[in-house]
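In the block that follows, a single chain appears as structure tokens, in the form predicted alone.
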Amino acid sequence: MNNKDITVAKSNRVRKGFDIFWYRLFQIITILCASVIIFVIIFILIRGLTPFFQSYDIDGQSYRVNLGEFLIGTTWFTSPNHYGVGYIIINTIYCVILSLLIAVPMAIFSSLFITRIAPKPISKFLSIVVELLASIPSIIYGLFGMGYITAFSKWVAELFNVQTAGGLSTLSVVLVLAFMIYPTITMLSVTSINAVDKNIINGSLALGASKTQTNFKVVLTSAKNGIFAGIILGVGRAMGEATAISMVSGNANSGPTFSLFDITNTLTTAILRGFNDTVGLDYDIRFSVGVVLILLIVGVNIILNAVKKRIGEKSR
């Protein structure tokens, strides 16, 4: 074996070496991040389990949280130990399609005419902004809603003859959740669109398509399953975020409710409600109610996941 053949044996064994030490690190760190979430989980799962399980001494008497009663019940706490998040739920749930119903057309005819439609100047300037709207905290959010939103809905209410707990109701919490979602279904969707073939894009105007039937049945039907991606990472966020919700949904005690003037509440607002001022049952109640929100997330991600494929199957 030559020099030039051994210098050429030690640079891959080097190279191979690197691949190995990289390969390595990435594996160490990905099982160190699976294994904090997986903690996490089994940890609030643990406490969220316990007020079903484990007696709590209450006035001196012994008491546990029914089941049963908890996932269906339509009052949030009735004493001495009766818990209910059915109507938590359907809050949730109904708030956050309304924000879709809100922001995913915003959102797509956004990303349409940041892409396809301004010219580039004012394109950036527009990608920009989108970008800085996704990097606000949800804090300020909330303090915009206290001071804007709630106003609007106030207005809103007084235009139809409804009184309104000074704005406090669904609609402030769907038009700030509407607000907190553009940006990120918003961004994808850009993403998605940027991402399509300029190949197919030419072909439709050559065989003699509009600007506007090019833009809406190739660009965005080709770009459906960005969009669909960002759509969902919406909704992990509208179901997650506590914080500006809780400043302007009012917490209702009971419910359902769909009206729009009305007070609501939301799974994440009744976990952090008095959250630090709490102990023994109803602290630890939280919990379940995180534990129910975890799962609500998961079956709401399959159920979309599903539909995504459903969709992209239909389209080939």
Given for the second form:
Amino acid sequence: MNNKDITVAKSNRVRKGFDIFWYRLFQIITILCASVIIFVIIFILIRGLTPFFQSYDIDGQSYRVNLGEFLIGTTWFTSPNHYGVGYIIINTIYCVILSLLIAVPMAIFSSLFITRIAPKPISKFLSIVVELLASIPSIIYGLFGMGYITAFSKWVAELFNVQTAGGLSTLSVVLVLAFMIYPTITMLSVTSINAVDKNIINGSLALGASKTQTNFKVVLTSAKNGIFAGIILGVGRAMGEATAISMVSGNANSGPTFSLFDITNTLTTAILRGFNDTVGLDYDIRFSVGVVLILLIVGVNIILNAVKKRIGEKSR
Amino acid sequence: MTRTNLLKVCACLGLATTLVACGGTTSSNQSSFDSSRNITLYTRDTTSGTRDGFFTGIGLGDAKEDNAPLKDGVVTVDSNGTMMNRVAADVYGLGYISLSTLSENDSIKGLDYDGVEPTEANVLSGDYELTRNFNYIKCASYSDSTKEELVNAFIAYMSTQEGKAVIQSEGGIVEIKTTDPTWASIASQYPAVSKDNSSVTLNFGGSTSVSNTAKALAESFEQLAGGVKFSHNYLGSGDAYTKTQGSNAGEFDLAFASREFNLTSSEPAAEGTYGTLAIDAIVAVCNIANPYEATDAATLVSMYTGEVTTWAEVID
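Right, and the form predicted together with the partner chain of this protein, after the form predicted alone?
Time for the whole complex; same chain goes first.
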């Protein structure tokens, strides 16, 4: 009897020790992962700010980059030390907004179709298709963009009797981005629409609202937080996309570009272009563009979250 | 209900396929050429040695550093292959590539330069003048006699039949003559190569344009010279003189430049320490559908600076 008590106490102690061990392990892993992100940001910040404070030796003379000129510049590079990303920031925002205008309505309508309108087998099939689309790597979208979307843009431009650089254009960038973010937004919308309380929907139908009225006025308004989360993720993906865009943008050296059929440039393609072959200031300046990109994404996320909050409060 | 919906989905898929097919046909439909259209200019980014060679060759040397002398809206691509694909996809495109890759794409054609057709024979005979030399430079003196002998053996190897074959396989233009020595016939002049050199490391560096050729040569030389090791560090032609005979002399044992050395002013290399290993020819290219056939330096300059904007102005 006494012996058994001791064993129980012992095993309890062992179990407690076990708990503490796992608790510590998870804590350490979490701290490690979180600190990696912090290290990345600190590293990019230090490298990215160097060109504005440290002088670089170019052809025997030392130069540094002017920060103000860098932020509002309308030409990427003028020898020896003038860089500008102002027009690229505008191009990036412009392309992302246009792609959202295409992708968001499409995503909302298709998620409504998948969850509310389509019969079970079709809805199941379509959600699998959307999930597959979301998992396609961006380089594939780039190849598709180079092969077909540029040809399509060229064809559209010919309809308007405008000349394009073989289809490399803002339109191609916008279409590729729209294709890429559409599945992300659709998937999150589907999830959030599925989570809408069935009683609310039945209530609406019982009060005599038609199916369409219910879908738009009740389902969508209840699911809008989830849809908005999808949009935020989509914006992040669109802004951070480099490979696919660099294949269809044409890498405009100056700007900004507002015409749909002119070549353009985004922050990510500016980082990518010629990165493997360059050294010194021209290399380090890419980190500065990276800092601008991080700040832009953080800023846009803050704004979108604020908007999301306001919309949420309004409906309440 | 289910059946009609299934039909709708099928119809949608069918429509999508038609759309994609349309995109496909527009891309191949390039036979029509309207000479009143604008010339779309394509250029490599500023880190490219081909860009340097091209603009220096046509007398627009300012444009090798940045895009300021060039027309606005010039499309920047970041590799030889992309350049070919873009000009192949754009009937109104004008670009420039390395001669060695011209035959890889049959949708583009090389333009005659100063009345001379771009062929390897014309480059070797000196008639085709839009070329640049790939040069090597060694140190004026070596502290280690084994290293010195191995470098000399390597230089000799570059002009043997085997060495030239390697250079050719990497796209360099050299003429393999039957009178050229084989490696077997000259190896005995360099006794160091028959020893075990696996502990010796030769430091190579210089131009990025020559790096592939130099690496391939080094790889094939390794087995011929007692397993000598190589360390490759290619950052630009500027390093070639500086790190062999200039301010950082001795950092490289052998270095390469994709341009001529500035013998009279900043790069007074010692007599007999430098030479040419291969020639690289640059070809102005346009789409196969373009009737434009021959060009010259002045015309290329006027096209790239925007003085001439439509194809009609240069096609007679």
